[in-house]
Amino acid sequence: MKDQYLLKKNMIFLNHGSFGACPKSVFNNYQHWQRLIESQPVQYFSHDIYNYLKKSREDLSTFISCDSDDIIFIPNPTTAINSIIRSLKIDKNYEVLTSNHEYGAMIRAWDWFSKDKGYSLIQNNLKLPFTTKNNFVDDFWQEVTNNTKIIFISHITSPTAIIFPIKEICQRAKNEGIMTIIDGAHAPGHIDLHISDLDPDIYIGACHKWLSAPKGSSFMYVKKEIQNSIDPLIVSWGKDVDPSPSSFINENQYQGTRDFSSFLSVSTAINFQKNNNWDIVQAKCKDLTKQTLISLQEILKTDLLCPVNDNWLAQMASIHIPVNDSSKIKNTLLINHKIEIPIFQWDNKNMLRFSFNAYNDKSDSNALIDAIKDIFFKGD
């Protein structure tokens, strides 16, 4: 499979979580859009590109199962959280209850506003090794109150790479009156996703990650109830120009003039997973996680997050490596292994995640473990 991909030969990648990788079948369908673009830039700005998204949005709604007016694209989950906060009605009262697994980026966006707004972000620093689904949601509502009125979550966790209970926080929100937020920036191609079956508020999903489409490719899931609190990031033609029934989609699909090639090939993306076996694929891959995952913590000694096993963990994980200078680790890892690998600071650890997708092996797993050996007891 990694002949399929456009990745250096000369390096074990297992840092798929980051950016993804994009499959040469994907990227030359990216590339088709942007030729096609200059062919007929009149045409295809002012008529056909509205055409294209719906067939986009069709396709990938098909398979998050959503319905496709409720979906918008956007470019990264950033700017759909900076979409979202700006235009909820947050009174200053107001709490926003989240974990502190989640992506820093996302945080920062919340607390930057709260400054504006009046809001309080509440961090729940939740207990470590998670155990058991119902305890996970037990030990986050401990921080649940009366001005609790938003809940946003990770699906996957980006530092942690452990996949929390949406479902089972998502029906306890509603029952009690609160709006979920759900960053899922690693589901789409990474585990099944069913918008539908979980029924969260709001949930935003990353393309160019798990599901390997060109950067740049994200999409916003908003609940028709409240899809009129949702206002467009930036103000553009909208409605005036858009022949979407929805005011949803035609106020916020198209924000100005930009290249939408990496959302049209979305499709392709898709198409490109169901070609290739993927369950299989995914089976691989997750069971190479659970095993590399057990023989690091055996070299490394360091309590695990989460139990081994497909309730907490899929295609990547997480592990504490006890180490005071992350930088030279990692640097240690590219050079001299040729590994790339993510190696950064959390919880006052520091903290080592690897991903596995349909380009890695056994091998590359050996070489992780070898190199991990070879640094704390060789002194490499």
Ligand SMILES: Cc1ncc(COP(=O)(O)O)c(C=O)c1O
Given for the second form:
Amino acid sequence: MKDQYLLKKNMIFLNHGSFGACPKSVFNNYQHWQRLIESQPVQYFSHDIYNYLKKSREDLSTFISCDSDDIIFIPNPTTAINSIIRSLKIDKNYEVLTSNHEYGAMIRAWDWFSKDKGYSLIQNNLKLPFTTKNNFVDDFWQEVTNNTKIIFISHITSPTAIIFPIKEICQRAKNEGIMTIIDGAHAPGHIDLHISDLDPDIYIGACHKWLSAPKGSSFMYVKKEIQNSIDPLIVSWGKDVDPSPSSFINENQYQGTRDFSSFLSVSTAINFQKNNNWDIVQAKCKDLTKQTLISLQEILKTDLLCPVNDNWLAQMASIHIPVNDSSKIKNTLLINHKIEIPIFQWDNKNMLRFSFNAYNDKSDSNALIDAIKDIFFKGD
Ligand SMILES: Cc1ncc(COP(=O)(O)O)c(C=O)c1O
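Write the structure block of the form predicted in complex with the named molecule for the protein whose form predicted on its own appears above.
Below, the chain from earlier opens the complete complex, with every other chain and molecule after it.
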């Protein structure tokens, strides 16, 4: 399917996890929306945009199983978390519990606001390797105290590429009166996502990653009961111009003259997956992920982070790569082997993370494995 994407032909792209890759047809739709603005800007911004956004919210909410009035589009998860932390009343003695597998910028935001608001950010260093969901939740709960009022945790982690048992965490937190804020940047279009089934208080998702919508398309789900506690990051016309049914939507949705095209292309991105037998694509990519991980582990002989099965991994995986100079190996892979892949520090180790999507196949996995063999055995 590589022809259906805009990716360079001479590169092996194994980093969908960081910035995704948008199919040509979805990108064309994005440009269609941009042209529409320029064809009649007043009609677009004064009238039509609210219906377009409503339709897009409806399509997305069907795809992720929630009420379309409980989500708003936002450009990215970073914006969402800033909006959330700024808004929430978090007392000085509250603890926000998270893990050591979270995305750096999100933790930075929590840390930043803690200085002003005074809450404590507790990062649980979870025991590895993960074994079962129950053990995971028990280990995570070791750091829950009477002051834990918020849990912030990823659905699929960025540095370690692991699917966390979010449903179990949300249930247990609900029973104990703890608010859950889930960082689902990697989930939509990657794994089946049923927000109503997970039942979080707040769920942040990116559409520009695994759903392959254009960059700048993400969403924030907020449970009805707490929608009034989320203030707009940018205060604009709100209900004075936006006919949407709740202040959650009309305060957060229209924030001045902005390009909404990426939000409006989300329906096309969803249809792209539907029209291309995504179940089969996902199954193929998952299989490739597992096989690649097993092969890399045989070469690198480092410990795996979790069992190699569907509970823990989907279309990407990370492995500890025992090198001192990570930039050298990254350059070798990029320049000599034409492989775009992230290598970064996590838990004082160098990690390599590979992602597979529709445009990848076995030859890409083989190229990575051969390149790693060359580097480790031939000193390439
Ligand atoms: C788990 C996770 N959360 C949040 C983000 C931030 O996404 P963005 O840069 O689109 O705001 C990322 C980005 O890769 C991520 O992987």
